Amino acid sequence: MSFVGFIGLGLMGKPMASRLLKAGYEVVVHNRSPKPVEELVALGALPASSPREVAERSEFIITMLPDNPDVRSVIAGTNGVIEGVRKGMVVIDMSTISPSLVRELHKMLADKDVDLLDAPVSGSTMAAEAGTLTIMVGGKQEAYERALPLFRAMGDKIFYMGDPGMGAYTKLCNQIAVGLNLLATCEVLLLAKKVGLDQQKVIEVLSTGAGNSWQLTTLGPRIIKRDFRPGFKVQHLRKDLRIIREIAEQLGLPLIGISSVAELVKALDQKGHGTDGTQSLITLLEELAGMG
């Protein structure tokens, strides 16, 4: 089986790397903090001391990192992936980053005859553990076909979206829907609580009709239970919405709804909820309503 490098072993990256191990791949792992590396090594992964070493020992390299600077540093920085790649390799960034950075890194790697695929994912930590992620891919179709078995080990809904950057743009579209549906879910439960409705019954009713969403049926019950453990962290949603607003400004798009959500999520982060799940947005709305 192929040697696959995996860099970035957070809430999503660690279970994704674990899925590759279960599929029979030799997985070379690196992470800024050592604990998830140790946990995966115990499952059969091979540790590497730097992104460069990961590249030197792998045929495919996957990165799953928090933000643009992290991806740029890991791929193009000192001792980075780009220093260890060889002709014909495929680098797959599965982070949520700016399409402009995707295209910049694509060009840098292409100069070394290496393909870059942007392949961000949609789905919770539970979906990563179950191998049921949605994966949206941009880049050369030939490289996509070569990487498809890896994607199938991590997800069950895989879409080729076109040229470099198109996977990243698709993920930003997804995050617009995520943000607006999150706000809708919180506002639904806020009203239900205020007037004395059974919040769980409200979720059951709305889930049968046009008002249904993943956020409502998955995060709604957690909100009712006051379970704010992260499947997706507030600080990561804040970053995604920042990128969307930057793109909207560049393209002259009036993304009014998501701009409102972005301000609320920023305030939530600044109040100390950055590492909580995004469903903790309800606490800010309750505070604004005098219901906290």
Given for the second form:
2 protein chains.
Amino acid sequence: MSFVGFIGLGLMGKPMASRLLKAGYEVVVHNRSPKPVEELVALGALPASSPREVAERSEFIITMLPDNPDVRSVIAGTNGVIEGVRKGMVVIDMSTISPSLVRELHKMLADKDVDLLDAPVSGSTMAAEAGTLTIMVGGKQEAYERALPLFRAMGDKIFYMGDPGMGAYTKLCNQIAVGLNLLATCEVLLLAKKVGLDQQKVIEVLSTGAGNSWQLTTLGPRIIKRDFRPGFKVQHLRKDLRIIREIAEQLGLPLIGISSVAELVKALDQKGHGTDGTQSLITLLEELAGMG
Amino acid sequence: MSFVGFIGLGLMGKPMASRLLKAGYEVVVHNRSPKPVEELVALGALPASSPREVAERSEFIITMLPDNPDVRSVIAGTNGVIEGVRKGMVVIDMSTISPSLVRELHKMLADKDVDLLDAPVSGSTMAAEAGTLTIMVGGKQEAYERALPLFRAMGDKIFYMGDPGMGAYTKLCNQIAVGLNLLATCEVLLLAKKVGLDQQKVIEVLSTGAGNSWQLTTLGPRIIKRDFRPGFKVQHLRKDLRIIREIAEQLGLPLIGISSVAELVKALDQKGHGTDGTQSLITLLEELAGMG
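The structure above corresponds to the form predicted on its own; please give the structure of the form predicted together with another copy of the chain next.
Shown next: the complete complex, the earlier chain at its head.
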């Protein structure tokens, strides 16, 4: 049976690692804080003291971390994954990071005959628990095929997108749609509230036609109930939008819409909503409207 | 059998009037240009020479016109509907116009004991032909119930939203979602194209999750095929967004996202895309990106 390393046991990483355990893999885990490690060890996982040790004891290594610096440090830093890898292994980064960092790490690992797949996910913690994530993968096709059984333990919509970085780019495309459709949902519900429409009925009407979106039908009802618990956290959307803007700058793309969303989400984070769900964006708009 | 007046036989009005004919109503029609009148008369409609004459010969009068000034002139101008109405009649405006104009006309007609319903629609010409429009209605509930058989001949998703103007406000909510989800779709496909992703596959991936929207799955494939034929014309979206911005100003709402879309759609119209479909927005972004 394959040994799979898993580094980064947060809201998404922990249930993903747990799915691999349930699928019968030996899972070697590491995390900055010890509590989720203990929880997974109780389910049968094996603890490791560093990313390097995870790599030494595994054939595949998965990383699921917050941002570019975390991934760089875990893979390429002192006691990092790269110090423990052996020829023929596959490292799978499932975080949402910059495609340029993906390509840089891909090259570093390729020098050791190790493959890197960028395989970010879309879906909530609930989808991670149920093994129904969407997974978008970039990297060498041969490595993708070797890793496919692992992906199938964690997701049910798995897409091979092409060369290294293409998984990351696909995820950023997804976040453009997520951010703008979220803003649409908030502006719709702001106008509806201001003029005294039944907000729930507005969602129902719009969902029948050209105004329909996942954000509207999933987050809209939570906004009405003032349920701001995180399915996806403001601080993570802020980070994703920052990466999108960096890319827009590098590539000369006029991403006017998502840039406005990025400014609003930054303000929302700075107002203390970082760990709330992204639907808390409504509170910022209400405040700007004098409805707070 | 009821006589129903229908004024405004454009891309939407003509198939809607045709549905009423098929449902067995006597339909009295009027239009600025004669061609669609002739087409409907060939199907059994009765021509009238002015909005006033339509009103004189009908029990219900439907208007389906481009913008505020058209509706004002047809209902309240010289030889307008208001000169031909009788007590107890119902005027149904199905155009997308300002809620403030709805309320003004509602009051004028109420002075003659005539009801006005604001009942804008969502859906394409195809939905109008099939009788599957979404219809969102404001006005007195008793008038709504009297008009319901007419609505059922034209649409299959019919919602009573409340007082006069509430149908119009619901439609504007819809257009906020339409506009921002359209921009999301264009920014997604712009980034995807620039980095060499398979655009069709990106739509497929995003449609499985939190980035999904009607605009993405319906207009996205047309953008890829460079099919800019109108399901909904740029000039009409421009008008709707202008009305939304006027309302945002009146109500003090910070509709930052849809305001950006309004600026882009205005530029798109001015570049000669007024009668193209709204998905032609991609051409403006590509030009700004130096990809034109």
